[in-house]
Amino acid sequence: MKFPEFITATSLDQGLEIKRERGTEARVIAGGTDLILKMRDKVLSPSVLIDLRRASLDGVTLSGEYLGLGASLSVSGVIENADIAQMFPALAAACKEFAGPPIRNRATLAGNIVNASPAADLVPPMIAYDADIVLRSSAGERILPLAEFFVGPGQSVIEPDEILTEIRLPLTSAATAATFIKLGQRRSMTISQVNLATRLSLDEQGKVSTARIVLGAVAPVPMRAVAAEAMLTGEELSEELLGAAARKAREEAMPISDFRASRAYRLQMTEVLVRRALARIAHQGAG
């Protein structure tokens, strides 16, 4: 592997200027846990690596509307943050199941997003929480829902001159609960065969006001099971309803067969795990 030029940017503006000048030749490196493997396997061959660790993009900021997570925040940093654990427990749970401690110490939220893997563990909970992302270029910034970022395996809408700088998680109501479930070939250090996050909010009458069912590793991109969500919205939770929503989520999934799992197994487990996740929320209560 021919190693590219390595530039440590002392500010975000410097990094953005390099991206503007070098475009697709330049890649941002943070933890490098995905990027280096792709370079080794010759999937990517950047001529420039931009290190933004000195650009102060690893903070957590609380505004009146959202919790902002810097793109360079490590997975371990998420686990250690009390605000995230309290307000967005499904994301914290996903981070605890992510790889092992050495990788969690290096891997970043933005890296897990920009890698655009259909099986990315941290993406379903962030989509379930209706996360937005901030993409910056030397010309300005744009904000878009994380769910709209992905277009295919390893592919996204990020432009060659853009850098993902922040993830914004809208503050949720007290009557909200969410959960994350991951299925792999072993208990740890494994790529998901199926992963998912669910979130339910209830109104004062105990009916579902917001439903999110986000599936990973069962489609070309992380996906919301929108038809299953619609079945839940406006209804009171019951065993029959949870089962019907889980079956609908299975119908929406579009998995493939590969060396990790067959299509049939992924479809079956989508239904099982969605029902399990929804039942967990119903048992605990969304509030």
Contents of the next structure:
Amino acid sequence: MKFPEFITATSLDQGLEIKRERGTEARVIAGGTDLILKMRDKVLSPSVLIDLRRASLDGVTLSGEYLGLGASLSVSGVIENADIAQMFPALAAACKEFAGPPIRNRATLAGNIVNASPAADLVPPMIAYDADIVLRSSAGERILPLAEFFVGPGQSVIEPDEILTEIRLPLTSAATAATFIKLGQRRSMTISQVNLATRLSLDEQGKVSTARIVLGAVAPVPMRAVAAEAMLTGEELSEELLGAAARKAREEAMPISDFRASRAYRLQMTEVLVRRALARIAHQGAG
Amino acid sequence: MANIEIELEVNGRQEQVSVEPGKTLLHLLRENLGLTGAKDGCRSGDCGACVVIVDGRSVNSCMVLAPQAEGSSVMTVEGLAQGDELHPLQRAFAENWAFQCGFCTPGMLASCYALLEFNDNPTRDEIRAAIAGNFCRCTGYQAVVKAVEQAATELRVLKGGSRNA
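Given the form predicted alone above, I would also like to look at the protein as it appears in the form predicted in complex with its partner chain.
Starting with the chain above, the whole complex follows.
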């Protein structure tokens, strides 16, 4: 097997320059826990690998409007960060259920996004928190809602010369009531059959001002159940309403049957788990 | 493609090896350095038989390309014992029958060692969480949990900072 050239970039600019010249021929390697498998299985055959671990992209920075998570931040790095745990607990919870410790120590948040798996565990909570992502190229940068990044399994809107450099979690969604639920065949080291994140904010009258229901592994891309969200918005929470929203989310889901779970099971579990997740945060007291 | 030179520290020794760029850290350890403790199991980061410690953290060495390990400090199961003197964690594994065929043991030891470096008094749940990426298919996990509890107690006494020992 012909193995790609391996370049340890000393700066992001160097990495961007290689991407400008080589486009899709060049892949960024972060943790490598997905990319190495895809190269071995010949799903991807890059001619250059760009390692950015010396480009200082693993920081967590608080700005006036968002908490910025660097693209090289590992899943363990998320779990160990006190700001993330306090402000965005549903993301921290998803990280704790992600694979097992040795994978969490290598795999990155950005890798989980760029890999564009429909079952990515860390994506639903980030979308639920209205995350934006920063895509840089040598020509500049663009900022995109994470929810608009995915096109299909393994496919996204990233351009051949772009590198995902940062994930931005808006402070407006910090410390609002949110939760993450993962269903798999085991508690650890398993790819989700269904995963989801929900988030609710209430106004002074106790009515829902923001509702997010984000489903994974039940569609070609991680998806917001927008009709179910709309049912909740502007309403007071009740058992009946949560049940109706969960049924609506089930109608919106479009899972396939595969060796992990059947379509029928995924649909049934979507309803059960959405209701459970909404009830859990309604009980916590939506923020 | 031409070999590349990799420098890294393994079990306290500075090493320089010449490898194909696609070689994994696992195979660098096993084939270039003769350290066959870390095992070649699933080659996909699922089984944990290849777990070693890189810069203080447990990682699947089958999921690290050799050039990614350039400049790293690696510790394998071979680095645990001091000469003939087993590390307390190794001794606790033996005394508690925490292995049967032994294939998963080097990876288990690496994960448990990394746990105890971060947390000298782990709960049973914390121990189970720490070995969630290490599959054992013969002995089961109870004896491993017992062994780690015993080793943690011993290590706290050795450090002299004992609170609950």
